[in-house]
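Just the one chain here, the form predicted alone, laid out as structure tokens.
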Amino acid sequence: MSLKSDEQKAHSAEYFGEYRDYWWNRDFLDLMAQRLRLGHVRNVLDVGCGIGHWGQLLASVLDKDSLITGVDLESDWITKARERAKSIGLGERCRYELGDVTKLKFEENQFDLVTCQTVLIHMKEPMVALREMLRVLRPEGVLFIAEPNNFASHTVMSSLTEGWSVDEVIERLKFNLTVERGKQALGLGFNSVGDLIPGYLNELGAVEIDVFISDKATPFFPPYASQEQQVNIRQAREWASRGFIGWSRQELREYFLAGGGEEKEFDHYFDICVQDSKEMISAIEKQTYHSAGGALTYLIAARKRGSKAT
């Protein structure tokens, strides 16, 4: 039995916390807007908008006259996105409504910019979503996609993991890769789909495909004085306190088994991950934990073929 929609919704909510406001360096996004010549953009579609983080962030690097429409399957997120936009002074520029990225209700050729952030990692058939996004994009308009290789984050070292044996590292990598493959096997998306998006866009006939890597890391080092570090530590503590390891225990178990893992192995792997999380928090409390906190997040841009595109 696959996870219920309310469980998937709860998982998404885990990633709407305050720490999400630190996912991007603002000047990097401003540079992207310059490189992609987004000064002309007036009409934006943010698909799978959640509670509005991504579209509202882009509003800060787009022309003040640009209007952003966000769509999401969850009515609760739409309500919260509207409230959030209003609270930060974007109520007039951002509107939100129910919508499905696999079957957008808009006519073709409507938007100057169509964008999403960490949406395609949850989709069984990301090509379907990309095709729809291109359909509603105006000729020569920009498709702007933020998607990660999440598996890469498990290879980042810290003051705790630098001393692990090869077998200890491989054991954890095996568990996380099995979980990722299981999620994909269940039709719930590929968590490292960012690696594949440029090829998908090429197949769909997009042009001027460019790939960038976010320059944002999540560093931890004593005395953890910055506001960002404090926010991230609070989130890490909260997750560790209830054994949340990227997903809930139920989600992890289901994905692990679907990925070819054995029932008798799961508790062992899960307990290791929970202990790793607790040891990280303990080291932070002792002010001994440090890591550069690297991540692999792509920004992928492409244009819809038009009279000026070759």
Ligand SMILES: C[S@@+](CC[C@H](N)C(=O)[O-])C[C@H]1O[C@@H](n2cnc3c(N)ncnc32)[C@H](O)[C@@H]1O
Given for the second form:
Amino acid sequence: MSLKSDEQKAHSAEYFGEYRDYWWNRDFLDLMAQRLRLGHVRNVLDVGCGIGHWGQLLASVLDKDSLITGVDLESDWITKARERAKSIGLGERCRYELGDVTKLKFEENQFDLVTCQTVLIHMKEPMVALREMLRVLRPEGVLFIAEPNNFASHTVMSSLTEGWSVDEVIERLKFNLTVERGKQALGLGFNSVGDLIPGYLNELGAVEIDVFISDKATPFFPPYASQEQQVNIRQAREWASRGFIGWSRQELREYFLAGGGEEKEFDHYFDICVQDSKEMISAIEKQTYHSAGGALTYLIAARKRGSKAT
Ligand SMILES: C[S@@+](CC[C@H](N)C(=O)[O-])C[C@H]1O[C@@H](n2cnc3c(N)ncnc32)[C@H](O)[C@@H]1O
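Switch from the form predicted alone to the form predicted together with the ligand and give that structure.
Next comes the full complex, and the chain you just saw is listed first.
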């Protein structure tokens, strides 16, 4: 299902800003490529590629002869991914086409590496997608999956939240968990599905399952001098200016109600969240806001059982 927001933007349009270029430490991905012996990889499939951030980043730690095929449901993203690849000199190594991860149009056993980032969190049935990803992977090929536990980020403290009462913290957690559960109940995916992927892969018969956690945090501290902090502040300011709290108001409301929240409570919760985001921006202006900015993003690797394995 393609999730459109109020303004009918293409899937995940709110999340393809410049800040997405700062999601990983490149040397961590180099280390992963070494540990998983990815030097031999030539033929890569990036499912739910969006505008290409993940596949193109991976290209930078893979052999120069590797080719990356990206598939996505959204034709706008296919066009943009092609342009983006070209603009960073990867036009020859990256090709993009429309495709559905739950019904891939590839023969089985084709790819050395099949990967995705923040795609399974949007799947009604992540097992269906994983089964397809394994099907097109060659025996002994590598699945390489970056999916988060997004709920964890709501527990990260900051100079603003450290003084909140237990009730104030619980109130926000309750709202965010209700929204997360509602999104899942509507068949739009579980935003913390990263916690479950290793078990799913085990059930599907994948082998050599390894689980890592990205070593990237997104800290804020005055004077917010780094380019990364500037980019993240720009994004946070833009979202706060129009009351965008991870989702649009309409999406939040739908998810909240589907998660068991009561209609009469929604405005209260929404107003709190809008107010929190405004306070964060105001504290940044006063140069008082700081947080270590932790996140829980798993990098899960597994191999498809070899054809000779019993
Ligand atoms: C959060 S974005 C991630 C994009 C990219 N992987 C990245 O990390 O930059 C999720 C992407 O999955 C795509 N998507 C959602 N359901 C899909 C499906 N069934 N098959 C292929 N792509 C899908 C969306 O269009 C969107 O581009």
